[in-house]
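Okay, so here's just one chain, in structure tokens, the form predicted on its own.
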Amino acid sequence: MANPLFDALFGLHSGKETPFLHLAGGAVITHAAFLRQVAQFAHVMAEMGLVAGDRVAVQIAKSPEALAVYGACVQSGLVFLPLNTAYTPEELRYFVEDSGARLFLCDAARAEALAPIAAGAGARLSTLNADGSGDFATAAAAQPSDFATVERSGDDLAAFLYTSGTTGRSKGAMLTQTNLLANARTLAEVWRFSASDVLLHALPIFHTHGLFVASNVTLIAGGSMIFLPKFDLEEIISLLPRATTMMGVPTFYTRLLSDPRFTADLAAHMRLFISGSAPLLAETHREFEARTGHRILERYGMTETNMNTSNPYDGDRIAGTVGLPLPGVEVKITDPATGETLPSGEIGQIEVRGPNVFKGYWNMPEKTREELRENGFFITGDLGRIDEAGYIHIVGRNKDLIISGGYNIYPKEIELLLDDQPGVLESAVIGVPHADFGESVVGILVAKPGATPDLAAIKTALSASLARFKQPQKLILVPDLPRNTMGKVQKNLLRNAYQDILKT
């Protein structure tokens, strides 16, 4: 039975002393050295008593060691749960408790604050820092550098990623070995990745894009990555000549275009630029091509499905579209009310089916039934149409999800906090256009009769409970919120009214 995901991503590299990770300071980690550390980490987890199927929650900085934790989970048959490094302890509590994590890895600087959360959830707390230190790494140093890979099947869980709608609790999307493996194989093939590719990797690895797209595709192809902690314009421009490919969110490309040093000559050797996680403006697409001669390849995916579509490697990469369905993936447009398939060209909800589609939501059978049909089609919540050439155009969302810099933001979470602030009667949170991040958060508040909410104090209060990327850029007081005849707040009217608010 073996372990399909580990065998495909890691198993072929155990003896390869070829570069895998190029670090900013010039150090190089080979495939073989990386696999030795993966094995040592797997031994530590085994000594902690973790067994196949147990969940491992991690909130640690991006580093080679952090990526090795993922590899160790795959080799051990454990379920990997990466968590945004910006989450506050208040936000983390739910994820650790709901997942039933047996191990919670964090930065040593946060251990004291997070210890009660781990204890309350019955999880063991261990530390791993950005520089590779921490008690987890110390324990691993004395371990053997080979590990007997735990047998798993394609249907076994490999990862949890938490997502949500605009209401209700966050949902743990259960991703199987087959989900991750099928997508990695497909993407490596359609994007022509090989062992000679060097991917410029400045994405976070707590997110589908940086982990299950960028890292898995590189691993399955046997290539290497210039592995940067974050996007830094100076470093990107300096290191670009050493890369062949780059994956990024639209923000990466707008920042490159803002620098006159980013020229056609600097990008001439590059094979491919890929963009995702948020819509790429057609204007950015055209400006990038005019500057460099490269057409950015835009694709479309989500937490529950990994990647669904892609503009072609060969052929027209059409600005404003997310391309064609990937091989093995079916995409259809349906009527949100009836679920019936709509004719070509009509706008409706996007549904997808394929080996990439997740198994369901952890401990949420009713929510799974609502969004994952018995026939295997997943209702994405996005609205779109398919044109006569088969290209998919995303025109909006039938949920009020905000995507800022590639990160999902759920208005209800912020509204609950705003509604609890002194002097606030009710609130509505919307996403408005932002030149750099695609969208940013704006909070619309209605005051209680006779009250005048202190907006500065409210912003300060939110900063203690919300990651920075979720915090409203602006708070606006209004007399009342627009509602329809059923009493539902009409956020579309608010978005229209304040679409230019961050431009002033």
Second form
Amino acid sequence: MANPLFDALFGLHSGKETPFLHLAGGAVITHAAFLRQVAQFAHVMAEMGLVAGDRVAVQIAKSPEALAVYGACVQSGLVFLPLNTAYTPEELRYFVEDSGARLFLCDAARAEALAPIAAGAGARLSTLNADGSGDFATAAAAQPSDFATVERSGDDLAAFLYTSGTTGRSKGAMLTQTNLLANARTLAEVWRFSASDVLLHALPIFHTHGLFVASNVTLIAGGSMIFLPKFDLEEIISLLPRATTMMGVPTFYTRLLSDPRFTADLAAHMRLFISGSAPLLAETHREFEARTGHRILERYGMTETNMNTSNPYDGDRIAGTVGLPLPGVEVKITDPATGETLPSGEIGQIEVRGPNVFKGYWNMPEKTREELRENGFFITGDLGRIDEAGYIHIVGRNKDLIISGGYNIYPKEIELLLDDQPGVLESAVIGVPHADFGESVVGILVAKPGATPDLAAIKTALSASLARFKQPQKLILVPDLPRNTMGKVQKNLLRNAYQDILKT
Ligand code: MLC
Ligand code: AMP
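Can I have the other form now, the form predicted in complex with ligand MLC, not the form predicted on its own?
Zooming out: every chain and molecule, the one shown earlier first.
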């Protein structure tokens, strides 16, 4: 095949005037119209001189056009690099430079601030706004609405998704056409997606969940999506009757449950609710079933691997578990110290292997070797066990990671900034329970001898560098940090001490 991913996700629908995107205002974009937009964007990028393998960094609002940029990259053999819209210019600089992006698409409102970054990295800057306007869109309007798909093989790269690291430096996970395609096929099959499905899509499209899981599965099945810019409870409640399926992070489901208008009647016609990206409390699972009669289907994945496990469509969806390995995916539990497989039922690190597992980290061969074994198993950094029925239970993390509302936050990145603040000797950043986001960020600081750090000034300083969702909700000054005999900060003790601090 010429371009396996494009052919299976997009090419399949050429000429189909069936709905693909339902927008909040009532407009509908058909599969064929969407493909025409994809082709026009592909022409613009070809005219800019981009060639297969080049990286295209995008920080743009969720919109049909933003999704079409993804399609255009696949059709042109370009590597799509979506970036969180909350990132500050300082955060973006690293991604654009590290990836060697040749094109950087942003909102016109940010163009002035981002121009020096693009110029410094040798990337061309172009604009695409939330309403579909911008110089990129203007250049596309006059282009032909079909494009000769660029040949690619399954092993060629389709996307880079940056994932933060325990050292504070983000790593570009290289995902191939096969990684994305294998997962999309498997998920559409096991979750029974079809052309008659209408997915309520309120997730961002710069991460695996909203981009690959939700959009690729819909595309491969030929279904449609109610495509919302973000999660808005009012809108979800009003549009739910038009959907057949919904995917979300646990916060979506706890917010729905907090609203009395979310009733069994409102959800009665739904075929499937899927949750992932963060632990769904067993309590939420049970409350959801009691309210609606639906058992949420929880699945487990990550940037480097797409989806690994899922509760079954038919059969028991067990609260507090992430289900069984997906067809074609192997999961094993190993001893973190030796890497040996542990006896059944024991807790250890979760390792996965399959066609979904990424190719490695961009320009980081050592990091790749540390996490991706030569035999193809990827060390996820999650801790879990497999029960007698084969279900996987995630019991914790072997990596210092906070998941807030489905966004991953690596404490090291924040600690490095805190340590640099006036009067701060050292810091520890921890995740504490948060009713809405599951976990939230708290920074614990130790002052330099004789100094009194100005906490308000530190908060302001962080806000210039860090995306809002990473900024600590609270900063706490302590005399010293608890350490073990090796000198390592005992974050578990801090988490225990401050577990109720945001529960007011
Ligand atoms: C927004 N804010 C957050 C936040 N989202 N703070 C902490 N954690 C978050 N996740 C902050 C904003 O900066 C703002 O701060 C305030 O909260 C309200 O902003 P908002 O835009 O109104 O928030 P809202 O739209 O309600 O967003 C919350 C959310 C959203 C949970 C709906 O974050 C979301 O859609 N999360 C999904 C993330 C996701 O898709 N993850 C998948 C990763 S892929 P202030 O102070 O300015 O008011 C992956 C692999 C896998 O993990 O397995 O799927
Ligand atoms: P990311 O790096 O953003 O792709 O996030 C991946 C991480 O999210 C995984 O390594 C897990 O720690 C977590 N995760 C994803 N799905 C689940 C789930 N269903 N339950 C618990 N943790 C999850």
